[in-house]
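Next up is one chain by itself, shown in structure tokens, the form predicted alone.
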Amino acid sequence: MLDRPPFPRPPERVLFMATCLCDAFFDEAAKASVEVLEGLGIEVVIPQAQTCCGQPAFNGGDWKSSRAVVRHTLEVFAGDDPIIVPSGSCGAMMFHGAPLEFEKEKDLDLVKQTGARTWEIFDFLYRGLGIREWTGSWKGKIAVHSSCHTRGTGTPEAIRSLLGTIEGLELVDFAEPEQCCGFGGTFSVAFPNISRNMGTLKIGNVLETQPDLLVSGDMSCLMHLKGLAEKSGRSLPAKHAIELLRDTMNESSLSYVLANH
């Protein structure tokens, strides 16, 4: 985990990394992220030239191509502003994967500096800004999937802690929570049978608790699990956890949050 101190005061401006999955499948997660950040009084800038964090090529072993993508990202997100991303996976690429593939490159220091500015959004809210309570209300049971890539950040604790303060919301635990969902990006392509079996096991464990909703800080996991559930004829309502914060946000709750962190 990056050992970063909290911000002494909320930054006035952040850069937002919208991610490939937001662009293609989860636009609501991007919209919710922007609305939460702006609701907290933070200006959100979305660099229009952004493309990808470089993780697909990194995972596939094509580090030369991945470095080219990362260098473009370094240019697009240049500056000192925090970089906020609604994806633990893309965040991990920026502060863990990229430094690995740049170990012998002359721009390694810039890669590390950019990674240190990159925050998964729940980690940013909880550890960066010090928000400990979200005063909205939502009736129902929520299962939280902690993706493998968020284990290197404060995201799992942040999601459960913030959602746990929402009035009427009940967090439910399911068996084998640390098990991977089986997606793993290119892993699901290279080993589809193993990937499917891992995802099926995860779905079974989640559904045993009969949650009203499954949330996560990683959209790739949700896409994988929802797809498997639909193919097997099972219902698995799921969304990015930031959508739940946005959906329970109102003027009075924001006033409380802003006054108490």
The other form holds:
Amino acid sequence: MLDRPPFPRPPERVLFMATCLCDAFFDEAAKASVEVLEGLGIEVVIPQAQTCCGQPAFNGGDWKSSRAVVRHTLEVFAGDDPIIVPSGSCGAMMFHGAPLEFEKEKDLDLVKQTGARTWEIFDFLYRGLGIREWTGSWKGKIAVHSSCHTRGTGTPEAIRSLLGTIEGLELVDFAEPEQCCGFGGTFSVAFPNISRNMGTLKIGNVLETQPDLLVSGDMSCLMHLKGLAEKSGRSLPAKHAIELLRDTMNESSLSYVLANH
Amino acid sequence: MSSQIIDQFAADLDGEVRTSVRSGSAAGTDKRHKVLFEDFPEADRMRELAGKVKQHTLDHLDKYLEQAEAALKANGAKVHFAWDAKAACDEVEAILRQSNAKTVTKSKSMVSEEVGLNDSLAERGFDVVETDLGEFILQLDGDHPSHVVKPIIHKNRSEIARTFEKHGLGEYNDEPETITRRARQFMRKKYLQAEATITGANFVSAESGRMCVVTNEGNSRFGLAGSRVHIALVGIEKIVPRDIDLSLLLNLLGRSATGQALTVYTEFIAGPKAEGAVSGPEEFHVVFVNNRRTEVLASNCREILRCIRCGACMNVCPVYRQASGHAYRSVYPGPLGAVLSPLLAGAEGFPELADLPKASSLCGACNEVCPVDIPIPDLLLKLRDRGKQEHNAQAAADTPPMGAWAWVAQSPALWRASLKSANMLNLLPYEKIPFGPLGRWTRDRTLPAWRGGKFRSWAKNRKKAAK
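Can you swap the form predicted alone for the form predicted together with its partner chain?
Below is the entire complex, every chain and molecule, led by the chain shown above.
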């Protein structure tokens, strides 16, 4: 976990890393992130040259390819502004994975500096900006899946705390929360049988609590779980947790948030 | 369809075995969590401290090994060093022959499994009996442990009852009490008959030369009580600097392994029988086993040698729970084994096990529970990189090659064009593609609609509208 101080006052400008998954499939999560940040009065810059954080190759063991992609990302996100990413997984790649694969490289310092500027969006809102309440309302039961890459980071606490303050929203706990959903990037296609069984167990545990919606700080887990559920004829409504903040955001709630942090 | 060995192993696994492994390991995880955090609300800080103590020891292993040797000798122990597996077996054989020992009782020890001690001694004509109940059952079956703490986690009691019946230990009866009583009757004779006993060691204090052995059945204690000669086989990484370090490590070991505050028996063995003592071995031999540990120490995965063999990582690992310990094709299973086994196999053995580091979703649960805070996922990743660099076919199986992807990902224009053109995927009946990553994905899952470029044009249009 990156141990860093909160911002003394909200930054005027942030760079937004959309992630390749949101770029390809989940534009709604990326849009919601931008809208929440802008709602808080922050200018959001979306570098058009961005591609991917480099994680697929990093996890696949092809560190050479991964470093090439990371170097491109470093260039695209150069500067001093905080980098906000709607994914614990891509965030962890930036502040943990990349420094690991650059251990013996000359640009290690730049990698570390860029990682230190990178925030998973909920961690940014909660720990970075110090927002403790979100005054919107939403009626229903929510299950929160803590993605594995947010283990030991501020994200799980941030998601649960912020969603927990939404009026009418009830958080439900499911069994074996520490167990991985089975996605794991290339793991899901290289170990299809184990991946499916892991996901099926997770879906069972989640559905047991009969939530209206499953949310997470990572679309990748949800893509895998939703895909598995649908294929087996079950329904698993799921979306990025930031969409819930966006959906419950209104002028009065925003002015409250802005006045109180 | 799958060609990764562990995935296939899991797919073929007998349903009964799968259930035993999953429920056994899940129960272990639950107990650990409950007991550890009830007793120590800041357990995570203890884990970090313990990791530092072990890492410090490894960083100065030469010094502590010398200290331990001197302290052990001062206590009256004879100290031997074994460079590899064969040397370890040879040392043990030489000690046994010297003391005319034929029958040997043995406590469960992973390092003895690692060097293949049982087979080696059996070939050389010794009668060696495993005295840990689980390990004894495996010995009867000609099987191997599938967990470092619960060696027969993959067996249920009806299988055990069948084993006992088959080996003449009474008619079929699957009551745990009966099974235990029968094993005890059998072993009692061996304890009285044995001239020598072999144990492992959980820790050796360099300060005092005190060796610590933990068991839940007291079998190591029984072995020591009846034998003239005690041989301890100890991996060189088992050393800790001081006696006081044991307070930290023992508190973590029992809780992490079985959810016990302390194992039922925790023995401290300083040397051979003291003058005037009623029982205990007259000779105490410690065989320090290297077997490529110094090689691991010199590698970029040296942290794995902090391991105190508690098994918490395998208990919590979703892959282990699905696949069982035997899927790892080596002495050490689970996340620990996925790192340690390919390393202990050396350069020539690495290719054979290079797929093990891939058998993880890198979920990090193993790191979270590790009592000595080993960054297992990082080590798995480093070994994946090594596999790729060495062009290992085993490691690469079913992982899509990344070269072309990386090339596109460095060219923003190409990247955006690919994202947009992939929208055509939505028109394809790709769920029917039987091959490749897409095929393997859609066999069990639907793929969401491809929406490449939608976010970017939304962002662009807003900008225009704002102007």
